[in-house]
Structures are given as C-alpha cells and as structure tokens.
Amino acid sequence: MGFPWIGETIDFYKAQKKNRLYEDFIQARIQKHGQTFKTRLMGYPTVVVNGAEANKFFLSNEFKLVVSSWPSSSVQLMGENSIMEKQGEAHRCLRGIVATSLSSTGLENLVPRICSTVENHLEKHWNRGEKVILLYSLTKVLTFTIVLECLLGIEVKDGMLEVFERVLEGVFAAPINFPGSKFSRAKNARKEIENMLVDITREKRKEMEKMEQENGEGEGILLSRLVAALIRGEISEVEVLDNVVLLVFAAHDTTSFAIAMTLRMLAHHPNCYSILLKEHNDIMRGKRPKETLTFEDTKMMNYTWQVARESMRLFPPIFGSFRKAIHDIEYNGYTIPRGWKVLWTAYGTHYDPKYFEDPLSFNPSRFEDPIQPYAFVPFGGGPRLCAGYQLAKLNILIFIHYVVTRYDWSLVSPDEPITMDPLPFPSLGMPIRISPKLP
C-alpha cells in the first residue's frame, strides 16, 4: 500500500498527469495482484476494482453499500449541497428536476437553440477564410455558452468562463486556504460566481412569482425548474446555486474534450470520416436552404454517435470516480472494511479485450452490436449515471454536423500529447487548420 499516509498517491498523480493512468498505474498492479487490489491514495486505504461486473456491483449499489466520495477540495468548490453530495431522497429530488428538463420534450426544444448558438460561434470564430484555430479551447467556449444560455438562460459575459476555469483548477488541489495557493484562488473565484448566481436566482424568482409561471418551459428551462422547486419549498436557494455550479462544470468541460477527441480520431481515420460525412450530407439533402436541424435529424446520426462513443472509449472524459464503503462489503473473495474507498475506472473495461476486441484500435462499428452493460462507462452508471449525458450527446452530434458539412480541416499536430490536470485535455489546445467548403 506504499508509504504511510501518502501511500502510492505520487505514482498515481504522475501516471494521471501523463494520461497513462491505466498503463503505468492500474495495469501494472492488475498484472501483479489481479483485477481487485488495495492501495492507499490521498490518505485513504483504497480498493481499486476493474471489470464490468465490478462496475455494476459498486455503481448499482450506490446508497446501499457505498456512497459517492469526492476529495474535500472538490466538495467545497462544487458545493456541499450539489447533487454529487446528496444521498437518498434529496438526490432523487434534484436528479428528477434535471431529468425532467432533459426529457425528450426538453431536448426537442433545446435543439434549435443549440443550433443557433453553434452557428453564431462558427460565424465569430471559424469564418474569415483559411486559418489555424485552437479547437479544444474554442469548443470549451461553445459548450460553456450552450449550458449557460440554452439550458440555464444565463447570458454569458466577458470573463465568466475564466472565473469558472479558476475554480476547476483547485478541484483536486490540497484544501489549504493560504493566499496565492491554487485552492485559495479557486475559493475566491467560487465566491465571485456565487455572488453572480445569487442575483440571477433572486431575479428569476421575482419574475416567476410575478407571472405565476412555474412550468419552466421557456428560456433557461433548467434554472426555471430549479427556481420553481425553490418557490414550492422543495429545495433551498443554496441548493440552486451549488447545483448550477456543478452542472456548468459537468456539462461543458467533459463535452468539449469528447468533441475534440472525436474530431481527432476522424482526422486519423479518413475512411470513417467518409462514412460519417455521407451520413450528414444525406441529412442535408432532405433540408431546404437555411433550414435548421431538428431533434429527429439527430436520431439519424447513428454512425456519428458510434464514432463519438468509440472516441470516448479510447479517451474517456473522466477516468472513473471514488466511492466510500458504508458497510463492510464482501466482494470477489475479499472483505472491504467500512470507511475504505473504492475506485472504479473506465479504463478497467474500455481497454480490456474481454469486452472490446483489439481494444487499442479505433473501430466505431463495434457499437453496432449491444455492448455488455457496465463495460462502456464514460458517463458512469447506476443512480449516479450522468444526468446530462443526453445533452452532451446533442452537443456532440450537432457540432460535428456543422463542422463536417461546412469546413475542410486537418490537425496541425497529429500526435499532440493528452495530459490531465485534473481532467484530460490536449496539451496544445488542439490546433487545426480550417477553410470553408466551397459551395
């Protein structure tokens, strides 16, 4: 289990920083100890589990045998009243609000807003002839705008993304609040966001109480539903604030990475790009000039979603997450003591030939057939399955559609390293050379 208290944390962080967590940390220990092994990470005795059966056991037993367990810095910055910290009925209530906002009707209403936001983004940042842009950096701007303006109805102003990014920098930092530290800067940024959101939430509440409209079907569907629950006394104001902060982070950073990796893999596999492009040209042929996409159109993007899923299999937006045992757990011939941490990882199945033949090859067609449950887990699973995964899917499909039908593009640095701090990202911002397609 490594050194006292610190355990193998340094090796874990080194592997994570190089985006080789599976190869350098997990796989090496699987070969030595088996699919289930113990270590000590960040001060806690931890059991690392691998495999679809392990994922199913621990993710589906949330609230029964284990509970979500994030570092203290993450909890303080995301919010103690966010959905990631809620258990039982409180978790179900908040998840229900998010799920209702992202139902089929909610998603259908979001599609034209997302399309409009994507078009405005491309007009501002992609047009003006041939040039080089930083795809990942710009995609973060886009996904941030989509979650704030389309989902929450909050106008994006200059500097807002940078403030949210400062919070993210401290999410896995040591929770030491001395001036100048990562955590201290993140706490100050969190306070700045909180002050902004308090004003927005109270203004929204006044507006809704005055109009007596609590259905949340207009602009900012999710914020409207959260405030409606606040008016009914189901949740508190601080719960509204904490969950808006969490949802902004959850919805924009991971989605922008998934988009970037999808385009990276298309650039590396021109045969897959040709099939995908035909799918989108076929959709375009059924449209009148300047007619926007519909929710039904996105359902026709089957191959595009296979490409995106295969990209997320090879480059999962999150490596996994920690749980804490709330009882002594008998698993796989071992006893996991109450209070110990359990770490499941996406790599434990995504890179295993038991679940994906020739796992390091890029093969979108493997998703034509059903995948074993809990083997493909870029969005987690069980009661804490990412509530916004359908929004992420829409963002990816719509953005890919506009890019491949309007632009020619190529990677400037085809072998650009991927690093993690704390989430994965292309180390150079993923520069691409673009030019508008000729009519």
Given for the second form:
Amino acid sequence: MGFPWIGETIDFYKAQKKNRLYEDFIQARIQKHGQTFKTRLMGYPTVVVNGAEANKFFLSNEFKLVVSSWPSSSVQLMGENSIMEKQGEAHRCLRGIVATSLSSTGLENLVPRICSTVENHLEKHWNRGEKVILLYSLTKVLTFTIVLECLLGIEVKDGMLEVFERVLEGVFAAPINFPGSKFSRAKNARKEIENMLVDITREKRKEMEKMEQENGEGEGILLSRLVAALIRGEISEVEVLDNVVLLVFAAHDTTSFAIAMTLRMLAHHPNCYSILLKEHNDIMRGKRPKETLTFEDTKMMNYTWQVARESMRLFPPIFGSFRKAIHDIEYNGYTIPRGWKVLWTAYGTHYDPKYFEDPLSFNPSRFEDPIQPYAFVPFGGGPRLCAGYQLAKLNILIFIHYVVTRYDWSLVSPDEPITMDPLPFPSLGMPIRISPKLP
Ligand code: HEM
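Please move on to the form predicted in complex with protoporphyrin IX containing FE (HEM), as the form predicted on its own is already shown.
The next block holds the full complex; its first chain is the one shown before.
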C-alpha cells in the first residue's frame, strides 16, 4: 500500500501524466496481486477492481453498496448540488429532468441545430484554403458551443469558454485556497459563472412565468426544463446552476478527446478511412446539394460509430472513477471495509485479451458482434451511466461527417504524445494540415 497517507499516489500520478496508467500502474499490480488489489491513493485505502464482472458488481450497486466519490476540489467547483453528488431519489429526480433533453426523442430535434453549429464552426475556423490548425483545441470550442447553445439554450459570449476552462483546470487540483493557486483561480472563475448564470436563470424564469410555459415544451431546451422544475418547486436555483456547470464539464473535454482520437486513428489506418469515407459519400449521394443531415442519416453511420468506439476503447476519455463503500462489502473472497474507496477503470477490461482479442490492435469491426456487458465502459454503467451518451455520439458522428466530406487532412505530428491532467489530451493540441475539397 506504500507510505502512510500518500501511499502510491505519486506512482499513480506519474503513470497518469505519461498516459501509462494501465501499463505502469494497473497492469504491473494485476500481475503481482491479481485482478483486485488494494493500494492507498490520496489518503484513502483504495481497492482497484478490474474485469467486466467487477464493473457490473460495483457500477450496478451504486446507492446500495457504494456511492460515487469525487475529490473535494471537484465537489467545491462543480457544486454540491450537481447530479454527480446526488443520491437515491434526489438523483432520480434530477436525472429524469436531464434525461428528457438527452433522450433520442429530445436529441432528434437538436440535429439541425448541431449541424448548423458544426457548419458555422468549420466556416469560421477551418476554411480559407490550405493551412495547419490545432484540431483538439478548436474542437473544444465546438463542443462547448454545442452543450451551451444547442443543449442548454444559453448563448455563448466572448470570454465565456476561458472562464469555464479556468474552473475545469482546478477540478482535480489540490483544494488549497491561497491567492494565485490553481484552485483559488478556479473558485474565482466559478463565482464569475455563478453571477452570470443567476442572471440568465432569473431572466428565463421571468420569461417562462409570463408565458406560462412551465413545462418547458415549445423549446425543448434543457435550461427551460431545469427552470420549469424550479418553478414547480422540484429543484432550487443553486441546483440549476450546479448542473449547468456540471454538464459543461462532463460534455466538453470528453467529446473533444473522443473526436480527436477517432481522427488520429483514421489517419493511422487508411483502409478504415476508405470504408468510413464511402459510408459518408453514400449518405451524401441520397441528398440534394446543401441539404442538411437528419437523425435518420446518423443512424446509417454504423461503421463510423464502430471506429469511434474502437478509438474510445484504446483511448478512453475518462479512465474510470472512484466509489466509496457505504457498507462492508464482500467481493470475490475479499472484504472491503465501509469507508474505503473503490476504483474501477475502463482500461481494466478494454486492454484485456479475455474481452478484446489482440487488445492493442485497432480493429473497429470487432464492434460488429455484441460485446459482453460491462466490458466496454467508456461511458460507465449502472445508474450513473453517462447521461450524455447519445449527445456525445451525435456530436462525434456529425462532426466527422462534415470533416471527411469537406476536407482533405493529415496529421502534422503522427506520434504526438497523449498526456493526462487528469483527463487525457494530445500534448500539442493535435495539429493537422487541411485543405478544402473541391466541390
Ligand atoms: C465521449 C464523451 C463522453 C464520455 C466518454 C463520457 C463518460 C462518462 C462517464 C464514464 C460517466 C460516469 C462516471 C462515473 O461512473 O462516475 C459519465 C457521467 C455523466 N456524463 Fe458523460 N461522457 C461523455 C459525454 C457527455 C456529454 C456530452 C454529456 C452531457 C451533455 C455528459 C453528461 C454526463 C452526466 C450528467 C453524467 C453523470 C451521470 C449521473 O451521475 O447520473 N457526458 N460520463
């Protein structure tokens, strides 16, 4: 378990920073101790669990045996009232409100809005002849706009992204609140966002009360649904604010990284790229010039989704997360005492040949066959399965469609290192050389 308090935290962080959490930390200990092993991380005795059976056991027993457990800095910055901190009935209520806008029916209406946001983004940042752009950095601007404008219905103003990013930078920093620290900068940024969101929420409330639009229908936008629940007295104003901040955090870097890794893998595997391009050209052939994509079109992007899933298998945007035991737990011959942490990771199954043959090779067609439940877990599982899974999927498919049908592109640094802090990102921002395709 390493030294008292600190335990193996430094080894864990070092491996994370190099994006070698699996190779240097998890795999090394699995070989020594087996699939389930104990360690000490950030002051807590922690049991690291691996394998589909373990994922199923711990993820599906959320609220019964374990509860999600985020670092203190994340809770302070995302807010104590965000969905990730809620449990039981309070979680079910919030999840219900959020899920209505993020379900297939809710998202079907968003497709035209997402398409025009992607087109405007490409027009603004990608067009104008041959050039080199930073794909990952720019995609973050896009995913931020999609979650705020398309999903929540909040207009993005100049400087907003930078303030949100400052909050995100502190989410996993040490919660030390002295002037100039990462955490204190993040706290100040959070205050700025709160002030802005209070105005937006109150304005929305006034407007909805005037129009008696309490159910938020007519717009179908998530902010209206949250404010409708506020008007009905189901949630408080601070719950609206905390959940807006949480949604931006949950959606933004994760989706950008998934897009970046999908394009990187396509660049490394030209055969896969040809198959994917044909899928998109076939969709285009059935459409009039300038006709926009529909939800039905995205359902035809099966191969693209296989490529994206295979990329997320190899490069999960979230490596896993912590739970806390709320009872003594008997698991697989071990007793996990109440209060201990449990860490499940995507790597624990994604890189295991028991679930994925030749796990380090890139093979999108492995997703043609059904995958064992809880073996492919980039979106988690159980009651806390990613609420934005469908939006992430649409965002990825639609963006890839516009990129591959409109641009020729290539990686400038094919072997660009991926780093983690603690979410993964391409260390140079993923420079690519682009040139618009001739019409
Ligand atoms: C590729 C993109 C994404 C990935 C890989 C991803 C991954 C995850 C994972 C692993 C969890 C579960 C965490 C846990 O069990 O502790 C989660 C939860 C969540 N995600 Fe995502 N996510 C993505 C995109 C999104 C988007 C676009 C949204 C919304 C706009 C979103 C909203 C949420 C929310 C609200 C939760 C908390 C659910 C709950 O506690 O009930 N995510 N996500």
